[in-house]
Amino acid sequence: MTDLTVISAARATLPDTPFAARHLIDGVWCDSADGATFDRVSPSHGHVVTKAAKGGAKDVAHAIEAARLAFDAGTWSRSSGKDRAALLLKVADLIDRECERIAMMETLESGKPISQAKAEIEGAADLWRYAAALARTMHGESHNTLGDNMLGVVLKEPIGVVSIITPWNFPFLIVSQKLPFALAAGCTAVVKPSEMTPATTVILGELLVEAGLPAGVVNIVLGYGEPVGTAMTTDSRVDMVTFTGSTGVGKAIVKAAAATLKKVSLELGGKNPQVIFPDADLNSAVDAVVFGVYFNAGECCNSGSRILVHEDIAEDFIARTVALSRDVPFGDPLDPDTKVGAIITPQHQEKIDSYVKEAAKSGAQVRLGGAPLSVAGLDGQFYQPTVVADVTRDMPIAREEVFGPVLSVLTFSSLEEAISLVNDAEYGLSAGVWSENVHTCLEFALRAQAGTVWTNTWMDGYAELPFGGVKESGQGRELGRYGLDEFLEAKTVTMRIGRTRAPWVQPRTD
């Protein structure tokens, strides 16, 4: 472990008292109906950083009622695109103003590096601005080729009340991939952040109130999946559920929502491959692989945790990856030089470690890491950068989402074999290919079963481009115009111009 790059505790000033998080319901900040609360302990520093209201069924019912009444009243749902855009732009400006504060709370609650958190908050503000642009350019269709005296119009209308359930790994960014698009469409919402990262969503609620969003349009209920998430999914007054998280929970949401046939949009897990061919720019590929697996400590649905390397270059590539992995700064997330912070919970760290241990017992070779990491001066949980070679496609570490800083390496001998390995998975979120041959890249992009394919890059994202998965990685899309369409219903209006319709029944004349 001594040859790793480890950053010990920084001399950062921590908050004197925990962040106090309450529900936002119908424009009012409130405690839970039963007074229940829960604490969030920092995964990197080991002390309580947030004290939050713990929601129950009554709180959810109150929030859904507020969202339903606000939508039906039409103050927001029937407002102009100009007015919606103006508010979303104001929120984006407020996010920029509060970037330091939001980033600090996200780091304390999630364990991610402060530099990364700041970049995510900046990216989230951009999403609010992009959604504002969509609010002003949203439109339906007209059809004037239906025959004489006929005109068809397709209206785009907000779907209604949306339950938004977000995860702990990118709490502020992911709520910003959903909420501003729902608001741009004219929807109202009830939002539940993860119980592990409630603070930044509460801060967002403060900014929405400051920006002048009408009461009841956005409501925030804190707490656990049971009962809060369940109630948000099953209530008949909710028209849609959008969820980001594990595939297992996503399947449960689909089952729960089926009773009321509400729309469900899911962004779920991934076991995302990067395929490296011998003609690739290996220096760039190694850097992208290291970034892809260690970014956010691998706690990322887009984590490039599975690489497929051509057998002719496999040993060289693994050696380069191990060498560069040793240089990645792991440690205190409050140090601006840290690139990989803490693991979200002790239980999750044990799960990560179990995948590595099981792979080693099955014949895989741990070339680097494979154990928890000690960071001087900190009482949290960290895991070493880990590279596991000689992995076969049947091993759990090659097929299941580890969600940690663990890289699985498989080899292939031909394009056909590579595509077979890529598509031999329950997931289909993203995939990448590295080759200087454009034909190789294009064929791979066409045949890979994934919602996103990167060629000679990894994890570049833009507000304009849709994001989502196929197979067990989810359904529906976020971002781009597709992200707005998720929150819209199409209504057909068919109009006859003039009294030209031939009678169906001729009246009797006798």
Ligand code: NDP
Given for the second form:
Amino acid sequence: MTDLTVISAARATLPDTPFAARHLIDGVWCDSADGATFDRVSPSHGHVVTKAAKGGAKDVAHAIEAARLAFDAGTWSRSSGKDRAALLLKVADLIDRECERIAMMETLESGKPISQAKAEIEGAADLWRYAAALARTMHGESHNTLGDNMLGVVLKEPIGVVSIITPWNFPFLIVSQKLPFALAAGCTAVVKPSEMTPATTVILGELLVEAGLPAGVVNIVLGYGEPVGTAMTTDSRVDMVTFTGSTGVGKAIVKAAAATLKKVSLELGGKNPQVIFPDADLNSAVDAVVFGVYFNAGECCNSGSRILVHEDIAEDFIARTVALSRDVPFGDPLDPDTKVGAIITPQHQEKIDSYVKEAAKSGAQVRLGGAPLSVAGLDGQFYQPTVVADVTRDMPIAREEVFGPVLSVLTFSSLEEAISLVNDAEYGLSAGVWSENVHTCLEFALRAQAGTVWTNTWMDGYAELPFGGVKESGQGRELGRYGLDEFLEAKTVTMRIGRTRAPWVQPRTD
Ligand code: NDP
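With the form predicted alone in hand, show me what the form predicted together with this ligand looks like.
Next comes the full complex, and the chain you just saw is listed first.
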């Protein structure tokens, strides 16, 4: 363990008092009707960093009512694209202004490194700006080829009230992949962040109020999946649910929403492979593998948590990956040099560890790590960078989301075998290929079952490019024009010009 790069406690000052998080309902900040609250303990420092209102049935019902009334009143849903864009741009500027404060709370609640949190907040502001551009350029279509005197117009209308349920791994970024697009479309919303990371969504609510968003257009209810999340997926006044999180909860949401036939959009898990061919630029591939698995401590739907290496280069590639893993700075997330911070909860740390132990028992070789990491001066939970080789396709560590800094290594001997391993998965979020041969890359891109394929790169994302999964990784897309379309309904208007239609019935003349 001593040969790892570990960053001990930084001399950063933590806030004296916990962040006070309350619901935002119909433009008013409020406590829960029953006064209940819960605490969030920082996973890296062990202190209570947030005290939040714990929503109950009354609070969520009140928020849904407010969103419904706001939508039906039309102040936002029938406003011009120009006005919507102006507000979204204002929010983006306010996010930039508050970047340091938002990043600090994101780090304290989630345990992620402060430098990464800042980059995420900047990326989120960009999404608000991109959605503003979509608000002004959104349009339907017209059909003037339907025959004489006919005109068909397809309108794009906001779908209505949207429930937005987000997880703890990228709280501010994920709400920004959904909310500005919903607002650009003209929808109103009820938002529930994970109970582990409520603060940054509350700060976003403050910025929306400051920017002048009308009351009731965005409501925030804090608390747990039960009862808040379940009410948001069953209430008949809600038209759509957009969810990011585990596949298990995603399936439960589809069932819950079926009773009222709400539209459901899901961003779920992944077991994302990177495939390395012998002719690849191996220096870049090793770096991307290390980045892919340790970024956000592996608590990432896009984690490159399994690699498939050609058998001719496997031993060398594993040795290089292990060596570079030792250089990745793990430790205090408040130190600007740290690249990997804390694990979200002690229970989650145990789950990660049990995957590694189970794989070792089944014959896999733990080449690096495989145990908790102690960081001098800190009271939180951390896990060592971990590389597990000799993994076979049937092992849980090769098939399930570990959601930790744990890399599984499998080998292959041909393109055919690599593609079979890639597609032998319940998930289909993303996949990557490393080769200098364009034909290998293109064949891989065409045949890999995944929502995103990266060739000679990993985890690059842009507001312009849609993101989402196939198979059990989800349904629907976020970002790009597709991300806006999710929040729109098509309405067909068919118009006859003049009175030229031959009558269906001839009126009797007798
Ligand atoms: P969950 O999927 O359980 O939670 C995500 C969000 O859904 C939270 O806001 C949660 O509320 C809410 N929720 C929980 N149950 C319901 C329900 N029945 N109806 C509506 N909303 C609900 O993720 P966890 O945080 O528990 O993490 C568990 C595992 O999920 C992780 O170990 C990881 O494997 C995976 N995960 C995947 C993510 C991804 O990006 N693909 C993101 C996060 C987790 P609350 O937790 O506040 O009760």
